[in-house]
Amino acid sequence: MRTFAVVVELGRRSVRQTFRRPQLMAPLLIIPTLLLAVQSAGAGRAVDLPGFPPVESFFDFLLAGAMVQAALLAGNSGGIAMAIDIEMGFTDRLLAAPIPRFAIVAGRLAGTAAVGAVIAVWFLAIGVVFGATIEEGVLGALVMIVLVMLAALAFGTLGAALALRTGSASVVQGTFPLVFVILFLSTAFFPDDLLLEPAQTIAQVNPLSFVVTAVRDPVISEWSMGELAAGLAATLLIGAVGLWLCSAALKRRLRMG
């Protein structure tokens, strides 16, 4: 129970830290929201292309992509915040405290997951205001929130691993452009049938495509357990790899002092 209390308190601190620093919070909401607005307005006729899946509007199709993009940025921001803690010496004080080492990382990830839930609610509210139709109703919206929260948690493990490995906020922040590379090489903004090679092949095996498809499914169609299971499996895979990297980076940092 004491360890759980430590994780909860560190998670709360992580959330407060994110909301108090505009450079951490603003990109999570402003950039994906603006990109959603620009793409849906400027390329709305894309739904008329042969092979485009049946949707009410391009906005409906892009909504899930914007949510997962924000979840990716949340993971990156969590890594930046953790690197700042390392640079300031706060992490060293935690390492010297009588608490389990994994609680330090778990607290940061708990905060990232909470931010992911806020992000999901934000974009669902935008979707409802601007006419997006969630085919599966309230239950579908709840599933989307859970999926985005888990995605933010999974992406947060990668950000935390990089922060522990480098201890530099600037290095973690330097990976920011990779978010867009990974996104555009997935089905976040266009179906894979309309992508050119080699982007099409990459998108078909990109784990992010499965996550986006699972989040999008309640918006544009009826339930598909296969899509949901694939999205959850991809999220777990990303999280497992990230946790392994976190463990290795933390052991290295402890060994090096």
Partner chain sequence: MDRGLDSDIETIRALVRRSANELIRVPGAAVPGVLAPTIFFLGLTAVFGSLTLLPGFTTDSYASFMIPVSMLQGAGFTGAAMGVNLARDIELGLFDRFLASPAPRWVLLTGLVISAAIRSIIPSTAVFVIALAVGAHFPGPLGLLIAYVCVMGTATIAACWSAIIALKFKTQSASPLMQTVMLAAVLCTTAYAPQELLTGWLATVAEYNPFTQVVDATRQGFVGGVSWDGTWPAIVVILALTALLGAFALRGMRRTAY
Contents of the next structure:
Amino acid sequence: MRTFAVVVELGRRSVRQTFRRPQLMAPLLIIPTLLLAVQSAGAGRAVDLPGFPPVESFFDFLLAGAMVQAALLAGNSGGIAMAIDIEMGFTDRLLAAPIPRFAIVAGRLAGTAAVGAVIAVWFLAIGVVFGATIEEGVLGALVMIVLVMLAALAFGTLGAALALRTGSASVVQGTFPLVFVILFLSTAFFPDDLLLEPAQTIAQVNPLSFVVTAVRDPVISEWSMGELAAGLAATLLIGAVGLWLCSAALKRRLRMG
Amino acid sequence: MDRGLDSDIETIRALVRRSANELIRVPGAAVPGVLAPTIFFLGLTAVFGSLTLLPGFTTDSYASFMIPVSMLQGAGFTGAAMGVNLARDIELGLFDRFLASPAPRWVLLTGLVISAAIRSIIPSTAVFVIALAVGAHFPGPLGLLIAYVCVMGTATIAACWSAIIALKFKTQSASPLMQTVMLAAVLCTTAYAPQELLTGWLATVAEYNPFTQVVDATRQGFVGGVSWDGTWPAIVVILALTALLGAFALRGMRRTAY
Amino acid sequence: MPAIEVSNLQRAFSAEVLAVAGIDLEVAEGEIYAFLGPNGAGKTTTVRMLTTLLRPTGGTARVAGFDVVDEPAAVRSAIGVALQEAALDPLMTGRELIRMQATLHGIARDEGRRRADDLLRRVGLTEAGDRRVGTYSGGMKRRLDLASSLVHEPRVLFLDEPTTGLDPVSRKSIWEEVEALNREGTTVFLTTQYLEEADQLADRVGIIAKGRIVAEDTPTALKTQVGKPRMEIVLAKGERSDCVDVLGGFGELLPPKDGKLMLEVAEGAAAIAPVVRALDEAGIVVESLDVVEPTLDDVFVDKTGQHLEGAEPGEPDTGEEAAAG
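Would you generate the structure of this protein in the form predicted in complex with the partner chain, following the form predicted alone above?
Full assembly next; the chain just shown is listed first.
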């Protein structure tokens, strides 16, 4: 149980770190919110396109994309914060402390997951205020929060792995544009049938598409257990790869001293 | 005391040269400025390309429709980066060196603005070439000229805006404010679709957002054709916003060290 | 006409916080004036006002004959400024930096090139002149900063803590340069938290604490104000009772400290010979004998009741005794 307490404490610290630095938190919420606002109205007529899935509005369709985008950015910013810790020597202090090594990563991830919950609630609130209808109601909303938390956690493992491997905040920060590459090559903003090639083919196999589809499902239609399962599986896959990379990077870091 | 216009021009040149150092002497410094608009251009074109199928869309090439927006986005990003540099200079105390010199304040601001305008050519040209490669229409010489005037004008406006923020907050932490506002200014226009196809709040905002004029003017050569009627509103917007924001930036400079 | 003329100068950062609470001072042409005080005393704020980087909230200041508020451009043309920490662009070379400074002052290109060469030679950076500033040591940066502030041959030079953080050798070379400039006629206004620096360089010292000047005079006069030199005598064991009579004739005996007899001697080191002779004649054996002059720190303690933070460890350790006494 001591380990649990350590993870909670480190997680609390990482949440504080994010919320007390507006320059870390602001982009997480503001950029996806701005794009949600502009795209939902700028490309709002997209729902009239032949082949667009039946939705109340393009805004409803984009809501999940905005959440997953913010979760991706949260994973990136968690990685930046971790790299700053490494640069400042805080991580070395933790490594020297009598706590299990995985607690260092777990603490950071717990913080990122909490940020994920804030993101989900923020966008649900925006959704409700600006007239989105969540088909599956309160239960659907709760499921969305859990899915976005898990997604942030999974993306967080990738950010943490990169931080542990490079130990450089500017390198992690440099992957920021990559977030958008992954997003544009998924179904975050548009249904895959209507994407142009080669985006269409890539989006059909991009794990992120499955995550977005699972988060989107409760908003635009009735439950589909298949989509939910696929989304969870994709999240799990990303998280597993990330954790494996984290563990390899941590081992390497310890070996190199 | 007996400074003439010659020394003012010479000072502006020195400031522009100093700003160019960063691109020439720091390896890879130009990359982020080029990468962001390029990713957005390719991404948005692939994602929203099917919008051209909507009845009433003004072109069948979404790349041609989107490229002006990406060029302006690159310009806005570059202008904002100049503001970030100014904030860094203020943080480090480097800017005091300029302020304690007899160089007129407008000369200091002009150095910043001209640097932004010149540097904005890099990302906009990069993204323009990529756009041609993926099939955007060539806008013709006049269309291209107008596009570059708008690009440099947008960079100027962005530099003035970011200078105001830098002089107000005196910290690089304010950079998201510089960049996000410029991104919003360029996107809350006819960026994604023609005015007639915009929905909701954006239909109204885009109609009154002065940047819509700039986006539309930049787009002329790529979609439709070039006309004086399509050009002059953008020039008025650029001159007016430069004058207004430039005046505020100068005021900020005088407040920092009168 | 004085080079700097300040009357009731004030700078408030809020209703309650007065960084500079009304100071008056006058620096004559050709003088080196040092502002001595701890961090946060108002030194930098004063310099920023005198160099037109910060608008005063009260009072007036004239530099080189021009009002800092009404004629800032004229002031800027007449002054050279080297601010704290030597903020220099690490991407520029030393030569480029001086030439840019020349351009900022409206000096023509060829002339700027010539002066850059001269100044680099003057501060011993000719070799390093074409290297980027980012590769310079702290001392080199300060020397470059000093050189660039001289490019327009200013009448008044402001140096804000020119040697803070430098090693003794680099500090010495900056001092020599400042003295040389002063000999050539430049008025120098410098701030420092180092006693030694003020003592060594300044014709006059203003001691500043909490935004006010608490004392101002030549270093010697300031030190004389707080007390006479002291002789510290350690005797060979067991012979102190009768020596009081012998020493009493030379000056006032202060309470002994740490086994040392303390004797105030107005004439300072000149008293050593007669004191030794008198003790010798009385058959008293002396183990050690020292004359300690008051320092500017004693002055600081006397005026503010506190020590100067910057008092260096190398300084004679008399400050504490003065505070205890």
